[in-house]
Amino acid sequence: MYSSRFHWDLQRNRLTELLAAKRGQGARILDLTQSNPTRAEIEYPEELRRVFDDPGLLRYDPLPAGSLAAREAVAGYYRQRGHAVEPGRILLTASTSEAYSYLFKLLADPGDQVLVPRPSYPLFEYLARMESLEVRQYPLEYHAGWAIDIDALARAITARTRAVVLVNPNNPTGSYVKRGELEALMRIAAERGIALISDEVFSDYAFAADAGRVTSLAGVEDCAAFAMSGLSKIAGLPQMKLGWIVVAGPARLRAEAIEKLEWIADTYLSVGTPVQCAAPRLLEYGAAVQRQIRERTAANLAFAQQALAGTALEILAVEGGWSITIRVPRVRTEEEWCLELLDRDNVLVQPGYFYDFESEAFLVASLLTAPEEFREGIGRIVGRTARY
C-alpha cells in the first residue's frame, strides 16, 4: 500500500534498547553523543528573545528564493569570511536537509546516483532514497590524516552519476577538503558533466588555520557547484529552521540552476516569514553562540587528547567540527564496546559503523557535550578500556 521508499529496518538496535531501559530505570547517563546546542548548556543572548518583534512578519510576501533582506544577511556572512557572494546566488531553505532535497530534484531523475563520502553522517541514504535516487560511496582514507581517494571516487562514477557530495569539514572525521583535492574534483566534474554539492555547516569550527584547506565552494567557477549551510550549526540555532544554497559555477549553468531552483522552491514555499525577517539579527546574535561552541569544542578536544595520551586509545587527527573519533582496542566489536560502556559505566557513545567506517574499532564522541559531563565520560572510557 505504501511507497517503496520506506525499505529500512525500523526495529530498534541493541544500543537504543539498552539506553531506553537504563533511562527507564532512572540511570544518569553521560551522553557523549550530544549534538543539540540548545541542550548542551550553551548560554544564548537575551537579544534572541526579541528578534521576532518585527511588523514585517505580519505581511506575507512570498519570494521563491527568499526575502532580499535575509539573503543580503547571508551574503554578509560570506563576505566576513572572504567570499564574494551576491544575494542573487542565494536561495533560502528551511534546512540543509531540504536543500539536499531541492538539489537532488534539480540534478537527478529517479534511479540516478549521487556519490557520498565514507565514513560520513548516516543521513544521505535516507535523503537520496526519498528522491528515488541511489547512493554510491567513495572512500576517505586515513594515514595520520584524512584524504579523499580521488582515484576511487573517479572509478565510482557511472553514466547515471549526477553529483558528488562533499561534507566540509566531514562529520565525524572533522577533515576539510584540500585545495589539491578540489582542483581534481572540479576537473572530474567538468569532464563528466556532474555537480559538486558541498555541505559546509561545520566550516566555521576549525581548530587551527591551514592555508591548504578549502572553507567553501561558494566561489567555484569551473564546474556546477552548490554550497550549503544554515543557522542550525553556524549560529547554534537548529530551532529557527533556516538554511540556504549558494549557487556557483559557470555563469550559464548558474543562471539555469537558479531559475529551476526557484521553480522548486515556489512549489513548496517552506521558509517561514518570521525567520526571514529575523535572519540579519539571528546571524548577528548567533555569533556569540558560535564563539561559545568553538571554545567548548576546542577545550573538550584538548582535554580528551591529554586524557588519552599514553593509553591504548587514539584520537584520529581532526581539523574541525563537533566530533572526535577514538580508536579503541580490537579485543571486541564496536557495538560490544558501546554496550559495555553504557551498561557498566552509563556512558553513551556511538560506534563507528553508524558512520560507515570500513573497519573496527572506533567510537565517536561529541565535543559539544557540556564540559563536566564530557570529562567524566572520557575518564570512564579510559578506565573501562584500561581493563583489557
Ligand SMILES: Cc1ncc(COP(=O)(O)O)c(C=O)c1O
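Shifts are known only where both forms have a C-alpha. Numbering follows the first chain given and starts at 1. Basically, rigid core = biggest C-alpha set you can superpose within 1.5 Å across the two forms. None of the values given here were measured: they were computed from a predicted structure. First, how it differs from the form predicted in complex with the named molecule.
Considering only residues present in both forms and aligning them on the rigid core, one finds just one run of three or more residues with C-alpha shifts of 2 angstroms or more between the two forms, namely 386 to 388.
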Second form
Amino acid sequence: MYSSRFHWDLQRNRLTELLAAKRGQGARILDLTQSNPTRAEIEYPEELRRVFDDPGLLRYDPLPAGSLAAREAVAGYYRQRGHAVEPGRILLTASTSEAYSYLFKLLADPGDQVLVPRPSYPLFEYLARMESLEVRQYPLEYHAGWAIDIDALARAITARTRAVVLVNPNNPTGSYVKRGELEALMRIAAERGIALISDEVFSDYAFAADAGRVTSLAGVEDCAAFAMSGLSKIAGLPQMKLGWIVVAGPARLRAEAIEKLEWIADTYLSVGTPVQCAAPRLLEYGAAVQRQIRERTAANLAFAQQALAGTALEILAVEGGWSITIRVPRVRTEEEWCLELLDRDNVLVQPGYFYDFESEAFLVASLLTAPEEFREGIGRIVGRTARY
Ligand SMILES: Cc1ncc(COP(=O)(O)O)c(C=O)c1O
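I've shown you the form predicted alone. Could you give me the structure of the form predicted in complex with the named molecule?
Starting with the chain above, the whole complex follows.
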C-alpha cells in the first residue's frame, strides 16, 4: 500500500523509554539535551510579538523565490558578515530542512548518493531517503581538533554521487571548515561535477575568531555551491519557519540552478506571507536573541571546562555551535552511561552514537541548557563518571 521510504525502526529506544517512565513517576530531570531555544529560558524581545501587526500580510502575491523585501533583508544579514550576496541569488524556504529537500531534488535522481559528514547531525538519513537518495558518509578525524579526511571523502565519491554536504560548523563537534579544506573540496567538486551544500545554521556561534576558518560558501565561484541558513538558529526562532538557500558557483551554473529551484519552490509555495513580511524585523530583533544564546553557550562551555579540568573526563576541542562532546571512561558503553545517569542522577544527555561517532564512549550535552540546570547536570556527570 505505502511507499518503501519508511523502512525505519520507529520503536522507542531504551533511553526514551526510561525517560518516559521517570517523567511518569514525576522525577525532575536535568535535561542537557535541550536544543530548542524557545524552551531554554531565553528572553525574547517584546517587539517580536508585534512584528505580525502589518496590513501587508493580508495580501497574497506569491513569488517562488520569496518576496524581494525578505530576500533583501537576508542579503543584509550576509552584508553585515562581509559577503556580498544579491537578492537574486537567495531563495526562501520554510526551514533549512526544506532547503535540503529542494537541493536534493535539484541535484539528484532517485538512487543517487549524497556524501555527509560523520559524526554529524542524525537527520540526513531521513532527508535523503525522503527524496529516494542514498547517504554515504565521509569521516571527520579527531586529533586535538576535528578535520575532514579529504582523501577518504574523495574515495567515497562514486559515479552516482551528486553532492557533498558540509555542516559548518558541524553539529555536535562544533568544528568549522578550514580554508585549505575548502580549496581541496572545491577542486574535487569541480573535477567530479558535483555540488557542495553548506549548512551554516550555527555559523554565527563561534567561541573565538580564527582567520583560517570558512564562515560561508556564499561567495564560492569555482564549483556549484549552495549555502543554507535560517531563523531557527541564527535568531533562535525555529517556530517562525523561515530558512533560505544562497546559490553560489560559476554564473552559468548559478542561473540554471536558480531557475530550477524556483520551479521546485513554485510547486509548493510553502513560505507564509506573514513571516516574509516580518523577515526584516525578525532578523533585527533576532539579533538580541542570538546575543543571549552566544552568552549562554560561552558561559556554559567555560563552566564545563572548569568543572572537568583535572578529571578523567575530556571535552573535545570545540570551535562553535551549541554542543559539547565529553569523552567518558570506556568502562561502560555510551548507552549504559546515559541510562545510568538518567536512572541514578536524573540527568539526560545523548550518547555519541546518536551522531554516529566512530568509537565509544562520548556523551553530547547542549550548551543551550539553562545555566542552573546545566551546572547541576555537569556536576552530577562528573560525580558519576570521573572516578574511573
Ligand atoms: C546542523 C543543522 N542543520 C539544520 C537544522 C534544522 O534547522 P531548521 O529548523 O531550519 O530546519 C538543525 C537543527 O538542529 C541542525 O542541527
